[in-house]
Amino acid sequence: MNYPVVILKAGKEKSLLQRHLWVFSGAIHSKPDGLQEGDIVQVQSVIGHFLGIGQFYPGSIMVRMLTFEPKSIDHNFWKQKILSAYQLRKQLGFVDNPVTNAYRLIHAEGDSIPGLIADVYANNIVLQIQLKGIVPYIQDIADILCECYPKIESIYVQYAFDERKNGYVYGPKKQDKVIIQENENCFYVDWANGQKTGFFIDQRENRAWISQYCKDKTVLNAFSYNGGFSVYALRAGAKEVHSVDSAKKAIAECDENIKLNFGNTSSHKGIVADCFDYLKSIDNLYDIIILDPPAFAKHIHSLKNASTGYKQINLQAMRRIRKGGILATFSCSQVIDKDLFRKIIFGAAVDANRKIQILHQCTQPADHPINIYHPESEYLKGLILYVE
């Protein structure tokens, strides 16, 4: 183990010493001419002592922690670190569960692993390279996924920073679709050409949670994507249920899956329009309205701009739900924390002049593990709101 040496400023290790993952370049004393994005480097404090092993970029985030013990970064390096992840999810139940065949295998800073997502679909794994360095390592857990997985039938990269380079490092293109089990739901999954890995397993215990509200009621899924929430209501014996998205693809997909659970149904709409414009045209019509928005931020710079769009959408929905309505609203922007999040929409309620009470506080599942040591990796919050 002889990598280039990265020394922090006096009284900056305390962050490594509690086994946060991130490295800031402010701490930073002095570091070797010539480094290069996803460079591995030894982090040292300046009087010497040995802090962990990580990588090098170029940023406010200067190093991104892959271990706080001296070991080489190599295939035997990666294999325990995917095998402890594989572990957990077999103990929680998720491998070869006859129930649910979708769910995160790899997340990210959450599994101590930045930069790398891993996502099981049925018998294919996406992974969602985030970060450059993992790039030379692709190979390495390709293979370290096959002997996990022994019935895998493919495995596709997506990358973050440079989308062409997209493709399969494992198994013969045979489709890019396929259809995935959620509980008593199916889903279509399109890694290819769907957002994020294909599909948002994240949300998947608070479709559960909102459905059981549901029965007789009429339903705004608002933000819908490709209708999780919606094909959720509709088993659970919504009256009716709207899904609305500003993209004609999302509702085509939408509608899509409508289709695949219940074939052609009347008590399905998929419309196409900004949410904002479309909670603003409505009122007294939903029982029930769910707000799961894309990230309004996506960088501490724009936090400010993303709380007051938080703070709108939601006093929309609280000014327009029906007297006795359910209003589910989420956030996965992680620079909004949960306690910043219940103060927006504590904001919103007064503004709506509506009396609100809390039901349930949401947060993403297990398989979406947070790191006790790194709370960013805690980026999906909720709550599910009585509004009398």
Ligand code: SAH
The other form holds:
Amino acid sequence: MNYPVVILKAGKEKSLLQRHLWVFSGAIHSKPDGLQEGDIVQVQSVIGHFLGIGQFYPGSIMVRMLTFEPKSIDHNFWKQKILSAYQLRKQLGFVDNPVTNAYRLIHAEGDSIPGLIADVYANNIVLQIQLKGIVPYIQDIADILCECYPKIESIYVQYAFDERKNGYVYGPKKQDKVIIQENENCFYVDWANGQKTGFFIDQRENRAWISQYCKDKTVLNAFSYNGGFSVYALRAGAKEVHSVDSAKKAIAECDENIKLNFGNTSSHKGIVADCFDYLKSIDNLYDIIILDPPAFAKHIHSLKNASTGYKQINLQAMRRIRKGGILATFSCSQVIDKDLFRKIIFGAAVDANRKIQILHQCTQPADHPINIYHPESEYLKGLILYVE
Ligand code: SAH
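Next, report the structure of the form predicted in complex with the named molecule; the form predicted alone has already been given.
What follows is the entire complex, opening with the chain shown before.
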């Protein structure tokens, strides 16, 4: 274990001693010349205390920590990391679950592996590589996954920084698409052409929460993607469900998912439209409205515009939902925390001037764990509201 040494400024070691995973450029006292993106480095305090081992990146987050122990970053290291994520999913009941076969196996910083996401879809795994430093270890990671999952059919890799490289490291299967099961619902997942790794697994529990209110109701699933919430609502006996998304492809896939579960049904309509416009034209049409937009803010700089966006859509929905309606509203922007989201929704409620109560506060499910030392791993929040 002989890695180049990055030395922190006096006092800047505190966050690492508390196991936070990021070292910002302003905390660095000195580093060797010539470090390349993804290089393994040892981090020390200014008085020479070992703090941990991480990967160097040019930019404002200069080191992402891999471990706080003096260890070599080799096959064994990755094996320990992956096994620990796998054991947790096993303990939670996700592995070989007869009812639900799509779950997140590795949740980047949430599992103390910055830059790596792994989602399981039946007997297939999709890796999303968010940082270049992970690239040299992909084959190791794939080998370890094959040991954990003897029935595995394929491992597909998505490179967040260069989609042209996307492809199989194991397999490949005959097609890039499988049918997965989530509770009693089925969905096509297309990891090569879909959004994210193919499906929004993180909304599993929230779909179930909302569906319990859908019987005999008219439901709007706004920002529907491929219809996760819509399928749950119909299964729960909704009278009518409308799925709205600005992406034509998302609505085509949503229609396919409805057909897969319910055949040809007149209770569902897929609509290609911009939700900001659509929400202005829905006076008194819906008993239940689901708002699950994309992350309006990915960076702290766009916080103000994002807040305005969230407020706008929520205000429109609150104004126009039927009396006694239920509004389920979400944000997956990591930079908008729970408190800020609540304030934005509060602001929309004040402007809508309706009596509104919080029924449930939603978050991400256990297969997307939040690393207590790294609060940034908490990103999904939602409120289920009663609008009198
Ligand atoms: N609720 C979904 C995930 C939504 S992801 C699920 O449970 O799977 C966000 C979706 O919003 C994407 O499909 C994207 O195409 C869509 N979108 C982004 N901006 C939009 C806009 N202005 N109007 C309508 N849809 C939009």
